[in-house]
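A lone chain, given as structure tokens: the form predicted on its own.
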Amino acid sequence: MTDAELSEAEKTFILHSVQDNFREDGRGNEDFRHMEVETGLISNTNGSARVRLANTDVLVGVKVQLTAVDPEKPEVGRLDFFIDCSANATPAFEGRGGEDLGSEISAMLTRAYSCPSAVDFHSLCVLPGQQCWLLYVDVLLLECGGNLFDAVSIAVKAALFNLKIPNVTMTKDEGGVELDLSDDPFDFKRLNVAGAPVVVTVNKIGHKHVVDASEKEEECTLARIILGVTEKGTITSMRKEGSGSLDSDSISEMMESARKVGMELNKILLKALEEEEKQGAKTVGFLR
């Protein structure tokens, strides 16, 4: 989703720079741009957290729900992901324009996070056979800058980090057995987020590929893959996007390039959540 208009000189200019390994903005091909993550900002969540990648502005809250089972899948719990694309964020979004997209974006999420290392859904099962928490991950996309399937995988494994899921106490009576929800604050379980991936989308410029495309980047992109990446290297979904082609060796290059910055991108967000929770509450973040 780009709103930039590149005149042939423009497209020119970046094309050789990327084929250069020194990008306009002073990049190399395979680094992120500056971001900042905040986790809860929302006091009517069980979680949440917003991310800013540049000019691109995410933020997600996650919501915790007893609920009936899937019959297919009686012992563990389940996610649901809801993208919300603001008219703010950019103009091609107003009236519907933003739902494909938002459905695209919740379909590679599904897939990233269907692989059974990615995280305990069994850990989510209260009741085998009856009753599991499912988990409401809404996104709201507030501004786009570039590198949206990215931005919005970093923010939801933050916000899965900050949730809180009360504690359930299992009462046996005569009719069965009663849940209790515990409305303590501090009584809670936290959900392990380690093996939880994060989207990398890598493009294809000319001969070369670049991660975290800026809106030029990837106007004047014909090509690109978008993977969910684990802690450990494993590639838990994959998707192709545009019209350009790619050879066997362009994908197994941009792949092995994708598991290196999600590897990396993991280690480094994990270790920043781990420190923001080690300082304690601070009034930062806009909805405080």
Given for the second form:
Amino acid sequence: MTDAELSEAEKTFILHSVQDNFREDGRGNEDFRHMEVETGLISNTNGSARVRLANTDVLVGVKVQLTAVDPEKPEVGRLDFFIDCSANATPAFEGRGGEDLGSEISAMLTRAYSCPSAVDFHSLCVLPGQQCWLLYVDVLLLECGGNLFDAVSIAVKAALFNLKIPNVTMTKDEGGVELDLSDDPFDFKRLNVAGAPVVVTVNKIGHKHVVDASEKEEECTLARIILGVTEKGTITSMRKEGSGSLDSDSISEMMESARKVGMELNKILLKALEEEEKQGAKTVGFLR
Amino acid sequence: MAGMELLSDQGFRMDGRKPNELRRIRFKKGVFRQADGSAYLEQGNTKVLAAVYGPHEIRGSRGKALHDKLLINCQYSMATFSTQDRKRRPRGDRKAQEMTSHLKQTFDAVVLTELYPKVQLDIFVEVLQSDGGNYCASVNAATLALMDAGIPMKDYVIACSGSHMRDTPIVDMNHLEESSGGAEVIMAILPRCDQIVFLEMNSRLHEDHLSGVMDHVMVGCKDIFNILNQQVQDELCQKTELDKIVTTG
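Please give the other form, namely the form predicted in complex with the partner chain, since only the form predicted on its own has been shown so far.
Now the full complex is given, and it begins with the chain already shown.
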């Protein structure tokens, strides 16, 4: 992402550390870096979350809007992902510089969430055949310190957990149904995100693979696979990326790793989010 | 309708402030590691992030370089979820472009540009939540970010907005007051030398009231300056204390 250029010697050092399952920052190959998650920081949104994974910083805001249903799927609501790569992250994103990366990430998220069990899409339908909720999931990338895809997906899941959808009352009068949005900020329903996937990126370095690669490690990676994994271990999407090639044996090994890590990650995330909600502490946001 | 008036008979504004009262200001310098300087600033419900990169070599076409001074490059963008109604694009619309050029103009006036000929400085501002006074919060956050990056400046630049309602000047307007259709005066000043570096007025204001409003906005700017300066100095003192402990063991 940024201009972390490594010399051959540095690359060899990282390569050897991965082979020994003892990475340059002391982690094992299947360990994540320290992560902070906070929800509900932006009061203009229906749900928001910020994730800081080492130096990677992501802010997600979800806004809901009533809209006409998709005629091909008249009984489900819709999700719309948009990723804005802020120039705050790196000057290379200035102007339209971040658009390619943004659409790549949004395509990945759309694919991961296209699985019908990801969220309860039926609960997002207000009036079957007519009106449904459209969730605008807007991701703002504030700093890139490696492993963007995973950080974004974790933030998205946290923001969807935090989402408060206003209740709708329907009154039938002549000629149609009238929809009335509740003005009461405490009159809302939540979305069940237990089935929502997180994205796990597995990077192949040498003969081994690592999860949550730092920027330097990403520099040494020729090929990686990006997987959407749910709490139950279902893989909802998969993509190979990078200039290198992989044989099918290593892909299945990497998938196994991703499934294991992803299941654990989902469990920990949900637990942390529930804990935060129970505590009801004031948001600190960027002031910490 | 009581409670819906912008300024009540008792002299309170809709959010309960007095006419010359500011919203709560909180900020933090150095929120990012990778940027050369960064700051996060909240003015009430308006939340802004600023990052500074540079001075570095000119990116893109070299033709942009100025042979005798620093080129300041700004970008103002608003998160798509920052406003009440979702925005389609974070940047590139006319308002954002105008804001970008305003910021550039403001910081051209205050950074000691002649010290860095032929290079470039990037100032990127991101509005995370918008509740009025976006320009003001952006300027104040960018000042702090420049300070964090250690860029030499003549002084702080502090911006504040103001208006005139029911024969009373008000300062630091929120979104509701901004969108009520009344006049709006936006000023950026160098608080320690009483210089105005940016001045803008929207809508209509009687000439007789202008100087009154400007005076109040000036006072508002100086109040903001005091708040920022106090915390900046406190942090510096703490840091020197720490350094002392480190050096003396």
